[in-house]
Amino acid sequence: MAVDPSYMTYAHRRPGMDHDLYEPGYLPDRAPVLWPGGRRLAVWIVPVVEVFPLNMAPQPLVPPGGMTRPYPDYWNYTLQDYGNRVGIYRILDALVARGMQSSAAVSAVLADRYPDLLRDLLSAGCEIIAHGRDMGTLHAPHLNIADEAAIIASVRDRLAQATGQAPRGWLSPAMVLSHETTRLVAEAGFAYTCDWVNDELPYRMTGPAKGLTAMPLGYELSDLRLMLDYRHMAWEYERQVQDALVFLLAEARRVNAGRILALPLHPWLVGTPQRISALERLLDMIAAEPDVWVASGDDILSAWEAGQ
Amino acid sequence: MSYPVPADQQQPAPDLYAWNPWRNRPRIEWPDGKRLAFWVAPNVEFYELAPPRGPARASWFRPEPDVLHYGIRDYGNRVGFWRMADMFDELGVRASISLNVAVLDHFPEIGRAMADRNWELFSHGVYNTRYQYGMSPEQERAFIRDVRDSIHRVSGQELAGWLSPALTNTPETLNMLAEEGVVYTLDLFHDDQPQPVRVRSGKLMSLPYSLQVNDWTGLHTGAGTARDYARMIRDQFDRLYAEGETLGTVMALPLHPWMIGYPHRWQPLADAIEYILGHEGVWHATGREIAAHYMTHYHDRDVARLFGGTDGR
């Protein structure tokens, strides 16, 4: 019994990361930023707009809301579909009446299926972000690299002509990524990706996908992992946020230095009955911190670039 | 009654340790007359992007890259690490780190920080994307003493305490250590107090950890809120507490600062800890101090108690 030689082999134990996309940064390292106003805390919500097609293909793997029925599987179907009829619209509701800026992730063929609630995302006020093509269409290792570069193409240039602007952040459906990703989403002209899931701040990425910006969207806080994941109650997804939210600012007053809250939000999930009075209030202990800046992940950009 | 095993899957069943129920068991006594001895061992990780297939299990979740569980583990060395060491400051915790040592080589300033700060480190094998799975005793051995050298090197501390990276062993792992001069091992599961192990040569003892008790079940695979997670680890030390008066017990506190660095978790967990502390029968230790004690004053008494005297077997 042994195993291959290579296997007790590492050829990336030297300082830095095991890859070149990115090099370490700690967090009490990181160069102070404050946010307008001298903020403490910028917050910055997500509703993740998603279309999962009915027939979507289950390899290589079957994403969070994904159809795990036999064809048809319409109870995930409509139960994600729910979603962009009723939940987005509850959301929405609660955002404009609080006056609170957003960025909407939205799967690119929106644009086609449902392009009056693009429209409404937009005068809403939401930054539209590429969320893909659609739930089926996952960045997997199973892409060639030309058609994943020609499917991130289409996303931004079908995007950009819905929305009249070019969209300036990624998220991969699912946050399925090849090993190329990254790098595309970079050549692609983005600025900035939410798939790492590694920070709580902005920083830069590097080689292949040097000019991104890694945005902290993060996933252990979001109503995914708490509600679907964790099956976590509304009310105590709600109890984590402000907890969450006290912490950050205390920290931050602490330390002066900005922090960033993410609030990635699926309106199939959130968005039912039972969940938005949870999140309106949140939104509402949101709204009276006034040590807090409700922005777009591009405007929290700006301002975090413009600090360094 | 006996269950066909066929020829080419049979494997040797060693016996690791004595049968010694939690009944009528002489007591430990902790220094100073403490009742419980509580530790803290957090997992400082790396997992590599793209490891080599080792011969037992694929590493990630997903197909690879898996850039989710990637991100989340790497959140533990950017942020999470970092408030953990606050906290425990802030607290008065003297942790001993379970230390994947590539740690020290691709962060170097998390192996000062944690050098710095006295805590003790052992041994969580290389890469937590690395198993001992399969390794000839050969390698085995390099492997050990590739991990021992790596922890001298940074913090000049002796090699005292093996938790398999990712828990994988050998059937040769317990006896491997005992040669190399590891003190105690925490991939057992079976007792709240330490043991003796059954080597073949020298002495291993086992030191309780704890899979229940432990950030990646209860918030993780047990899916608690933090608050659940504090109110788990509190009733956990009430209970050992209390029995830690007859018997004198040990209380492992295992986390992963890639699961509780993140600020909806910092605050019940600080509370959980603080409430430890609070009670004058703690005795909050390193795990090679809790050894050392059992090693000098109990392991022989034990040997001889549970294995009739001779020294390990």
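None of the values given here were measured: they were computed from a predicted structure. What we label the rigid core is the largest C-alpha set whose atoms superpose within 1.5 Å from one form to the other. Positions refer to the first chain, counted from 1. What changes on going to the form predicted alone:
- In this overlay on the rigid core, residue 24 has a C-alpha that sits less than 2 Å away from its partner position between these two forms.
- Fitting the two forms on the rigid core leaves the C-alpha of residue 288 displaced by under 2 angstroms between these two forms.
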The other form holds:
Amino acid sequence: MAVDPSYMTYAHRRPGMDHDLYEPGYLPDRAPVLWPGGRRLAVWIVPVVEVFPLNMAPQPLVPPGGMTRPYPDYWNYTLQDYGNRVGIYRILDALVARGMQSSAAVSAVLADRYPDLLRDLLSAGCEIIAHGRDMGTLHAPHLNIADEAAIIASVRDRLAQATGQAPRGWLSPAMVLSHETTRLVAEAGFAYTCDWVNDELPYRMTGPAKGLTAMPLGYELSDLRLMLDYRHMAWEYERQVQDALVFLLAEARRVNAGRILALPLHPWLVGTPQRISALERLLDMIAAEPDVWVASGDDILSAWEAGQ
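Since the structure above is the form predicted together with the partner chain, I would like to see how the form predicted alone looks, so please show that one next.
There are no partners or other molecules in what follows, just the one chain.
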């Protein structure tokens, strides 16, 4: 049955995707990449360190973990604050104890609201990814283009000032995007974006986002997705990550090409006493596998670019 002609009247309709931000691409057609030392699987660990304002508006949506009760919603606010006061330090301790690199996605206001935490992230060797201004500032179409561009530039500049180096990676708060966000991120000089979840390997953005690379921060293995959205127990989260690790290693060896396993971690979820042991066991499994390379997003991107 032919598609009704009205389906094609949408201004962005085109072969493959309804936008021009990347080209069609399929896994079997990718140029093979091997990671440093000939290892097959790059593991990218991303603690997500967010600031949720107490007075955040519920528009255009309430992000996961946001304020959902009548103002002042101290319950949700302190749940998030637990992650920044307690949970993140358990994650950092686990990573440092195993000598593992990571990339921390941080709200820019962390530099002003939690300066000691930002210092501790840097001391733990974290690459800093820009995660917007805060979780109350979403990049949805309600922003005009000039305001959105100014927010992205201010986030870049504040984190550069606080850390001594401009962030190369960008992750939008709640992964909410306007039509212009990816273009504006590219124009602000970022090297990669974590907002696109349609792959397990990097790929080049095109059109207005040319110069930017999409890095695969896989949402399906996020603790937020599995333990908050799907209501899985910590042991189920652990098992799913284990299964992904085993499968990706086997696939990479079979096709003689590298793969990436990304692990977004939310401190207020996986940093709790009843869940942190599951993460520690996962990190031990990762550390014991000689074919795994644990690296920052920037290092993974550089290695991938070198093989293209």
